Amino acid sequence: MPDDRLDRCNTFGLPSRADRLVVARTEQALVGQLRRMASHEPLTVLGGGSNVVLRARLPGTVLLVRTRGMRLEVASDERVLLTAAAGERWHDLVRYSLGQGLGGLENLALIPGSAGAAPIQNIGAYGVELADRLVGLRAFDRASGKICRFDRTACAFGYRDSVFKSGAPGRYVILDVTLGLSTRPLLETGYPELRAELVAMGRVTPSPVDVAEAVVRVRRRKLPDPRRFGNAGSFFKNPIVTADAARRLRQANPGLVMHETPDGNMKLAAAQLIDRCGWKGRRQGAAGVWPRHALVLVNFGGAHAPDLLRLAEEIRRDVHARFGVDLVFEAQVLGQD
């Protein structure tokens, strides 16, 4: 593969190529790299590039962080810090920290991607996000050329959402991450696809190993694997709209699944919306739809990012008008075509 190539560098499986590519496995050389950049200069930082769509050029430097390393700090009797590196595997990391006893990111097993790219959309399954465990983090601040820290608050997390992605986007380079677990199971399983899975598994009373291993479970029979399925997980976000909103859904739209939010407001099965439309397990040449899970856009082989997003942008315009709810992108389009 040429060194410009960035086919291999996402989960897509997309043809893509860099004016520059750049490749960072320690911190300092990942610093020294961004130092030496003006902060005006284009640059597209790929950690697993599992939350996006390459076109075919990505102008300016595309820097791969594959930083490694992972530390654990004893904060009290049932409280551990966990501060990894920006490149290492999210799913390393989980498998890491359950090895060691500690519960809290059993969740969130086998989601793809870089322990550095978690933050940038507050990655979240079955009833957690990383907002949830996140304690602070590191990042190079491209205006000022500093290094600084996040609190949790900092990064303004919102659902698939941080100050990273909306708030401030392609200012900072996300350095490593420190998260707070737990030597005392605090479980969460109230999901019925993950309670039916520990179920069948004969836990009755799970340890967080156990509901890891439920969450491998769900998901390998739901999901594709990328390695012969190119795909970026859910593609669009689940819309989050008014009780009013919902309660005329609902009416019209009879066993529609919603669930509650924070504020109020009611958070729909995107899933749901599209298999209604009738797009689950549609295909349009090398790209389609999976046909076990409708967020799930696929490379069937040899799909280009405009067939992907010429889908993507069908699908938008059925729900809109079955629906009257927009879809929106949960992967993040780079590039030129």
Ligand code: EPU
The other form holds:
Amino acid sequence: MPDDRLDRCNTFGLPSRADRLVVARTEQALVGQLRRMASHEPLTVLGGGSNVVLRARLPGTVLLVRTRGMRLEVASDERVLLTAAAGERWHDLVRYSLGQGLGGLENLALIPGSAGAAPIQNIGAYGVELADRLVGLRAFDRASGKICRFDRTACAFGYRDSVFKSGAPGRYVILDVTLGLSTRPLLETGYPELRAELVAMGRVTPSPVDVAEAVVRVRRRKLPDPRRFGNAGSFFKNPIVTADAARRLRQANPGLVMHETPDGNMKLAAAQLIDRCGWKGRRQGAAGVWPRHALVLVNFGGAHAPDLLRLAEEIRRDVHARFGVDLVFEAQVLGQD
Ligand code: EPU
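Having seen the form predicted alone, the form predicted together with this ligand:
Let's see the whole complex now, leading with the same chain.
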């Protein structure tokens, strides 16, 4: 990295600078760097930078995790564990595992970002979440200065959430993740769009590779390629409301999409709420809402963090005024202007 600029280190392509930028290419370098820092020193750890809004300046140290390495370990007849260094690109893991004849990650194909970032927001798509596949991970604990292990329960996963994101933010730096894969996976093809794509591909009894291919096709069709249009995937989380509130909302707004959560609440589709407020495809200068998916905010070129945040706030305000629902950012806003 020639300088301290972060423009190319975030998929929104926002202009930003680090006070100090450090790139860690090995676990030894990563841990060494962390050990040299006091636990209270400001630190931002960036993987693929695909779920962040970077303001103009990131105070303190920005650590780019670029560690590499994947290994397989046979656990039983059908079960294989894949351990990947935090800096590996998530989609490379998906491709590698499929190439080894292993299923489990096919629904999570083409999600931007790194292996180490995946547990932080518990990435998910088309009926599968990282929490369904993660067996454990290793992390550096900045509070104790030690490396520790987390099993799945200790990660306290929730919808786009984990202990790393909301329980003890900034305390742990993930070093590697271990995923449970299978030579004879049970495929999850219940998501209507995925099923329709498999039918269109003529795959009646699909393989994991077919499912990944279908996911890639659906994603490419709906979501902008960050290399062409800066974005961070879904900008907002899908809001969760009580069953009562959902009933009232549906009465007043026929056709609202909602799904029951395991604890009896209802998850609404933020994209639909935004769409119904007329925001889909609208632009405000260089920031805008993707014309093919209302949950994706886009930097059409030259936007700064405040441009995107202004747009996001206006969307939040309109959705609240019309539906009484508070949208929460999925993307994390970092730094200062
Ligand atoms: N919809 C609209 N207008 C739109 C887009 C969608 O009305 O512009 C409606 C759709 O018709 C559908 C509903 O909203 O009924 C939900 O849309 P979609 O199926 O595209 O999924 P989503 O809830 O918007 C979530 C994840 C995505 C993930 C997809 C597929 C969140 C915040 N987003 O999106 O994850 O790929 O499901 O499983 O949970 C991400 O987190 O960055 C991400 C892309």
